[in-house]
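In structure tokens, one chain follows: the form predicted on its own.
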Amino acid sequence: MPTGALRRIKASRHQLLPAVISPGAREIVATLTAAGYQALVVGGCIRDTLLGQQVKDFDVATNATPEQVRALFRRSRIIGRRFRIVHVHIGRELVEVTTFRAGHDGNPDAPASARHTERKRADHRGILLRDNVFGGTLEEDAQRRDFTINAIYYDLASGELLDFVGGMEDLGQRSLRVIGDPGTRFREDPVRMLRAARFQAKLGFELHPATAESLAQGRALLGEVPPARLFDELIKLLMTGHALAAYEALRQHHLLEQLLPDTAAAVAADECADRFLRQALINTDTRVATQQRVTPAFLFAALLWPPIAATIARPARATETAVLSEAAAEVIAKAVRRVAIPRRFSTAAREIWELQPRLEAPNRGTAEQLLEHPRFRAAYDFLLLREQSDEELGGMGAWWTRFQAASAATREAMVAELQATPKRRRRRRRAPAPAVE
């Protein structure tokens, strides 16, 4: 189907009626459709719809500027700077209220009320810095979202699902692909690189083949992306549900390299630490899955764990303890220049780091008080993640296992065996270096 081609398809032969849509944003393409304003909902929540999964943020693109949004709903508010949205919030749910955009020359027919005179919107790479250049029409404002799965618009007033860019045959085909040059949207907007990468992980779908090659050429441009957006999406990358998925898409693509450089090496050179990141994202996503917390700070412990092990594995020239400090001292600061991890998670990284030591070796004078570390139970939980992915530690994370529902003189009696029967602890082989041809 040509881009710019309107098909317009009954929902209701997608099983797509209004009752699906949450009551928060029909309330809100109601008032906007009574303020003589044009009203739809779009995006994630009608791919996911239509996909049969479930559905938990609503989406509504209208042609009422932010400001005309914002006098109409007396809890929203105006947010963002690259590209301003409002936030409406209707009992309990929070709808996401976007104005329909222009193209780059924006669209001189609209109302000069409806016009945003911005102009400077690109840096001399192509890269975005604003995109707020509204009072587009409906099928403008399809052509500048990413991609085609997500530029679908349901009419709740027709009951049409209105398709301007083949986002229908898209879906059917399982094909991720960006609307317009992926070239240059991707110079746009890098960003958008991971969005692919989390939506392949999220829906299982392939990268259509010149999204993909387009992502292979340009995938260096997140170099310029500001890091603190880089946390942000490696966070939607990986605490979503689909971690594994989205690791191997990074991975796939190479986008890791990008993002963690010292993580993407060390796996790449050592199964084991491969091994061992898959594992953990495992957990986290069956952690996600049942409902139970995640952190970022046990995420981004895991995450830089492969290259400081690397680093301790090596002969030492101190104490492993004051070894290990170092490393992650040193793996801290690189990863931060690529990826804007705040100070509170990876000061909590560092203490699970650094209590790994400790529960290995524990002694009679140290193993009650470890018990009332702040960060124990997520050392502890570290510590069995590392065995989980066949590090040899010497059964000790049964034996904290057993330590912590032990009555007193059973602790007691534990760390005194421990401590007359010491074992040595066997460290994993690490895997051989790829041979250079």
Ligand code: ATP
Given for the second form:
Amino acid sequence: MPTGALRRIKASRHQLLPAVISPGAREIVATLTAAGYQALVVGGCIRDTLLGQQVKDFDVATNATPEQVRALFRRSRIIGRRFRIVHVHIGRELVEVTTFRAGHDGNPDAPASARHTERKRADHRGILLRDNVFGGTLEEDAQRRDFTINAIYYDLASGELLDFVGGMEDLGQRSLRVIGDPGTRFREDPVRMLRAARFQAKLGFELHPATAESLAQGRALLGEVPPARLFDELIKLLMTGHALAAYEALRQHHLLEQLLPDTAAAVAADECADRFLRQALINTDTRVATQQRVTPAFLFAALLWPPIAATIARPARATETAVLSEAAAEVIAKAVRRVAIPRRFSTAAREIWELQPRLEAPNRGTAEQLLEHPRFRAAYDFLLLREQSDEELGGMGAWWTRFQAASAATREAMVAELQATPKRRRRRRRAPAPAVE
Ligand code: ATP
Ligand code: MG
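For comparison with the form predicted on its own, please write out the form predicted in complex with the ligand.
All chains and molecules follow, beginning with the one already shown.
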């Protein structure tokens, strides 16, 4: 949308009240304003409030530099290199305060001087390596944001909403539209493609046609993103209560192939693996909705299980545990090249996997001990999950459920009985799928 298309929506014409803004964010705006700076509330909190959704956190935009913000708030910290912002703690709240950036190539209205410096901070492919040139206007700040619905500002002083990019209209149409030229904006920062999938999943919006087309053309650019950022974004996609929808969006746009290619291949080739992963994500969503703990360890145990299961189901296996460990090591080693899974999580995921054969075939000596294993609970949940997605495990999930609740005498009888009955379990119901598409 060209310059000058600013839409101001007076307080009397919208339903947003200052009270929906957190006390911390209001205090930050008040302090910055009293110090002579411009400060407005913007981003997901405005978008979600206007949609009647629960707000996660508050973002403030200001023309004060990070150092100037830092000087005003005792409990504040400058973070980020590529994109420096300030984290301000007020009470138990954390508010992100972001400085207006000067315009860049994506914004033809930016002054030539700003465009010049900006170009120097992007690499030859157009990927923005740094975006820390401050001194921009509010409108320039709007133009550098990702989606129109994320660039609606709330001016607490006047009570007005300020919309430079048609965000209000797109909210009404439930359309997710990149600001500016979507091809250029996705190239500048390919993570925006994952954000598109995330907002599509979270809000149930449609991608604007031009945004969808650029996403389809640009998805390979995710290969240029540092694995640590992909890990962070994957956590946001899958641990914030709409994991199943996010998984569907990732598959729809062929983005899972860019993140975890082995998992993408395994779920595409094997319906059972797809069902397993969906069930894991449904369970994750339920846990988030009911305020139960979710851990990246369990999430990655589930995400990487399909390629592991495909590997260990191949014939010519040695002892089960050894084959499992080897497959686990291989799958993790490949995955971390794309998504930087911290070692503490991958180690815990391995423990969950390695407990599976032991839970499938417990014996007299170890059944009781397994209950004490620090990963027992997660491994037991994982076993139930495999059964829930129709893997035939001889009813061992139910067996462990009973075993945990049983008295010592009953437990002994249960183990004895188990060993008396011949093994009838099969690892997988159907023929193993090839590991590649
Ligand atoms: P939520 O907090 O629900 O995840 P959000 O839209 O607030 O959603 P944040 O990551 O908190 O997302 O970012 C705050 C705002 O900063 C966004 O609304 C958007 O305007 C801008 N933003 C964040 N990441 C990017 C990006 N990669 N490129 C451009 N603008 C971005
Ligand atoms: Mg936010």
